[in-house]
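Here's a solo chain for you in structure tokens, the form predicted on its own.
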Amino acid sequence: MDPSEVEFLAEKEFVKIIPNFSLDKIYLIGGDLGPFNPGLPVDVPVWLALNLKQRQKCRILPLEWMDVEKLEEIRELERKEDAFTPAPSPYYMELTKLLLNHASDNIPKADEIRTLVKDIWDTRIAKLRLSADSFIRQQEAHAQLDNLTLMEINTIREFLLDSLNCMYKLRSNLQPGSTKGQFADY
């Protein structure tokens, strides 16, 4: 899975919008949306919110966790804890990117939010790299990935798969009965 596929999944998350048009309930395969009345908040998927925003048909409300104070708390907690703390959202990085790139005028303190989310991301990725390094050094066979988001796992996936494959090859060569110098890819 590449980052664009993870972003596609993030677009299915719901966000509140305030439409400036009237429309009865719309019936989609993924569920019913609406009704849309001017000035009344309604929950819609991110993909629809961005489409309506680009056509100047709505205002997107910031997500609950997209608040400077909340993000500062999350950042400090993430820095203090050795283990991964729960992310603000399963798709916090993707949603921040999408909403701030397309609707930054609707989100107060957008630049501060972008910086805080980037700080949280950098802290979590640094922890992930340290965890992966420790995992490889201790020659573990399995790892617990609590509180990691799909994008974070996707970031380290290639490295971990290659490392585990190399460890497997090295271990299979050291076991009695194995033929030296022959590697089998599985």
The other form holds:
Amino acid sequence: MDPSEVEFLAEKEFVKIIPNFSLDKIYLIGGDLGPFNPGLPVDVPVWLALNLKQRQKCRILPLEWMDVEKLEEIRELERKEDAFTPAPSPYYMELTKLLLNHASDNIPKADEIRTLVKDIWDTRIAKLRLSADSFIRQQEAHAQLDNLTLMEINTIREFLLDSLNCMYKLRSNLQPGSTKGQFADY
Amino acid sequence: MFHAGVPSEEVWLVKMPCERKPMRYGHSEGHTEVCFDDSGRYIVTCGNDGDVRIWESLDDDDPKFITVGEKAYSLALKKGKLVTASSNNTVQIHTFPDGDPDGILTRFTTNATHVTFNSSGSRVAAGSSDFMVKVVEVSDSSQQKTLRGHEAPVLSVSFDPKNQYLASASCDGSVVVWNIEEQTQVISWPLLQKTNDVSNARSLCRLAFQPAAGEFLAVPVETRVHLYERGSWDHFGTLSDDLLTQPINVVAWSMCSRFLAAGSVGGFLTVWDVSSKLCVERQKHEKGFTVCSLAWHPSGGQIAYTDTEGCLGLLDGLGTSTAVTSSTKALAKKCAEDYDDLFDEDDDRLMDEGLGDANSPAKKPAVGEDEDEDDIMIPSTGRVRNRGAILDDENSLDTGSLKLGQDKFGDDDDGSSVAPAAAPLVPLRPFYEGPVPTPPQKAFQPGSTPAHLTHRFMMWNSVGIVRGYNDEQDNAIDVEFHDTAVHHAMHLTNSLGHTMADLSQEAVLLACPSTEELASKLQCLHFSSWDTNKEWMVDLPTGEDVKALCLGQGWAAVATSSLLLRLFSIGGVQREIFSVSGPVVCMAGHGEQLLVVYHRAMGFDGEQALGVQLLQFGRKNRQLINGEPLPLSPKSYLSWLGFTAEGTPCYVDSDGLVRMLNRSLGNTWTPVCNTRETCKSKSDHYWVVGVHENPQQLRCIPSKGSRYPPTLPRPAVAILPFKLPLCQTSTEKGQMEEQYWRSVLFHNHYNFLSTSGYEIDESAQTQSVKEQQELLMKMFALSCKLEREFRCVELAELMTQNVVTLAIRYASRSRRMNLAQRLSEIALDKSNQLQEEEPEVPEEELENSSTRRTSGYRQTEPAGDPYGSRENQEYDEELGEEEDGGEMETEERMETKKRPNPFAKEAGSPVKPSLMPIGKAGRSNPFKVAGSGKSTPSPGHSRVTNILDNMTSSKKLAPLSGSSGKSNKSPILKPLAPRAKTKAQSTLLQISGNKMANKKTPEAAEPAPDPQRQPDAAAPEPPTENTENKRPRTGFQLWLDENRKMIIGDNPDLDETDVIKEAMGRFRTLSAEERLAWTERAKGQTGDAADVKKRKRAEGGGGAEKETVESDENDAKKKKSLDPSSKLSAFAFNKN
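Other form of same protein, the form predicted in complex with the partner chain, not the form predicted on its own:
Now the complete complex, all chains and molecules, led by this one.
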């Protein structure tokens, strides 16, 4: 899965918008949307919100967690805890990116939020790397990783699997007790 | 309220009897304390630099100093002992004046905040930031008493001169009197504001016991000094001064106990004569720094004071220069003499002041006037209530204290020259204790935030938002539309200073108050105009100000300060003008309606007395509400006024209660929502921006911690549900009642709209009626369950006629024959009414009965009544599932078994000749049972119900055909139900049919071979026929209708069943084409040719009536499966 696919999945998340047009309910495969009343907040998927925003048909309301104070709290907690803390949203990174890129004018303190989310992301990825490192060092067979988001899993998946495969190959070469293996160890 | 302007110092400084010496630098910045030594020779100060300085006089340029620590927080001096509280958390003793350390008296865990000696100098009390107060013997520091109980740092302590009590004030807001020996609290008053630290306290609250007599305890509370009587601890009186606007920090008694000096934040120094409670001295710190300590010279003629900047000052020549004598009596006498003079002078001064200065107490009688002036700002701050309370409080307190003072004064100085001079002071405040008039609320625009804000909403309504900016760089107005299709956003420079705005789909209306040069102006941006000139402006006559404005459809209304209401057309033509009977508070417009709220009269005790007028323009100019009082919550004011989107007047008061006009109840106002109930915290509010009746939405903006939302960040609209404040809405009954009446109320607008000639959404209206009937039926069932038959009848009165028949059925099913009978009377009444109202009904009925007749044939079988039992069983199921299952069910079953007998009798003879009733017999069977079982001698009765049933179905069919063109969403419009359900249903049917016909057990009948067709065909046809019985039902019917006469003519002796048999036979002989043609015709008639299900069903060959009934049942079933909680509603529902 590449990041764009994950982002695609994130676009099904709901976000509140304030439309500036009036439209009856629309019936889609994924469910009914609307009705749209000008000035009245309504829940729509992110893809539609962004589309409407680009056509200047709506104003996007920031998601609940997209708030400097809340994010600072999460960041502190994330830094304090060794394990992963629950992410503000399963798609926090993608949503932040999407909304801030397309609707930064509707989100107060957009820059701060961007920085904070990036901080949280960095902290979590660092943790992930660290745990991957210890996982490999201690040659564990399995590990429990809670509260990881799809995007985070994706970033490490390829690398981790490849390297594990690689190591497996190396180790299996080592197993027969061949001299080559011994040699490699030195 | 009299602090609007402090009189210029010069005015009274000139007359000051004392001299204020210039301040001098004493310590570094910070808290500084001062005291005199016993002889009065030295002034001793301590301060933030940790030094104690001993000044021989104020001009002493080289004072002696003792260093006591890094910081000195407090000092006390008596009998050659200097006690200081220093930063190393200790209370130390030094000798005085030598300054040698004399040991540590006590320690705290943090610094002490105040130390004081008792009158004899034997004990020291110290209060500390660690919440404790300690009382220590000076001679033996091991003898300590600790007073625990404060919950915050102690601010100050004071010894009772008789050594029994100790008073302390703390940051926890309490002032406590302790019994020292018992170390217990004697009394505690919550007088102060709570803080967490001394440094954050508004006031140091340096309280003080009266020395010598020790009669009173003086406690500085905000800008007053409370006097408490020692012993009883009653509040004896209050010392106050109108010029004191800041909290008092410190009070100090003169040695003669007669005068009390106070120093306050902001540098006010005030001296009162305690007995008369009059202010005898006022001074102000030259720089206005906060006075944090003051001390009387032992002789009484001087006051030394220090401020928080470390400076020392002195007031000299206070005229109290009486020598300290040991005899208090002599002292008092002397004081009195001295002060006679003082009073004279002082009173004169006050009088002069009174004449020259509006702020003096002499103007007090003009309370009303003052309040008027004051309250100009009240509505904008939105705190009338609080403010009212404060005013009240102030008045009563002042009156009380003044009264006391007056009495004393009279006693003391009776006959002296002072009395006449003081007389004018006495009636200054009226002794009026009745209701206090409420300041009338100011005019406002609903949906706007207060005008004093620099960024504000000038209007937020359902059309858009008008924002006003008024800061240094910009004075502008932004107009934005919710729906950009109306118009693009506008930005206007606000050079005229508009303060009011309204917005509609056609125009923006702005108005500004008049200024000195310019008249009040009305500006209209008529953006929807089709010509090029989209703006007009009107000047109001001089002296007339716009107070409120609103826009309707094609008109604009302006209320002015001269109580005129001016109407303009939207293009700028002046129209009607009329007078309003009071100052307008606000207006709202919608379509042709104009709603005006004005002050009807003066309100009292926090209430507003508002009146409301509702006018309708257009074709029939008329007044709908003629100046009736507008009900508001107690002590609240109007905060929003408007119309719902559907045009029903609505308003919100400051208590958050939303009320709506109930046009069906003589234009009364019904509360529909309390926005405060949904608020999380007390300071949160909902700012209403719109009300919608369909769907029921209250659109408002939640604003945290304030009444008004800020413009930035842009607030989002939230939706609140409505809820009528009925009792016990937590119970099922209350809930349904609330739902019912809310539904009734919120659908009133249909009536209004249709009478005023607007288009209405009929489907929505029928939907609402159905919803209401459903609720009624549920309530009916609930009451039945609770054995409340009277209540059932009451509910039935509210039902429509066809729902009553359902109720009847329900009642008879649950074996409430009495109830059923009563209900039938109601049904009769209702049908009579209906007949009077709708003469066309019979025609329809005829038409319907003719179709039904055909169907009737199929149901006239001797076994009869498949429906009754089927429905019964169905009912069994429902009830069983829903509530008290078992019991009911068995009951019902028993009934089912019993039923065939009485019915068979009836079906046997009287019913047969009349086809129509028989047709109905199936439907209304349960009732028939009731009728025949209980009252066989009244055949008329049963006939009545049959007629009723016919009407029911005719009623039912009418909307069916009428609304078939409309959307298929509506459940009534679905004549046929999904197939899936039929199976179970028909199985049931068959069971019962078999049960009755063959007296078989249900088990035996269960494996019916063809459950779909068999029930429809029912018993009449032989099974052989049944299998090939694939004729199109409706086609056959039509054919039958046309050919019946022929058949009957051919075989006059056939009875109905045989006729049909014969007819079937003939119909089958027709060619396929012919049959198809009939089918097509039938399809064309029903208008629902595409309905495959229907066609399938039609193949079953059932009768039209039966079909409908069955489909109705199916509907019911379907509904049930969708929403198991509303099974009963299914009944209400399919009958519509």
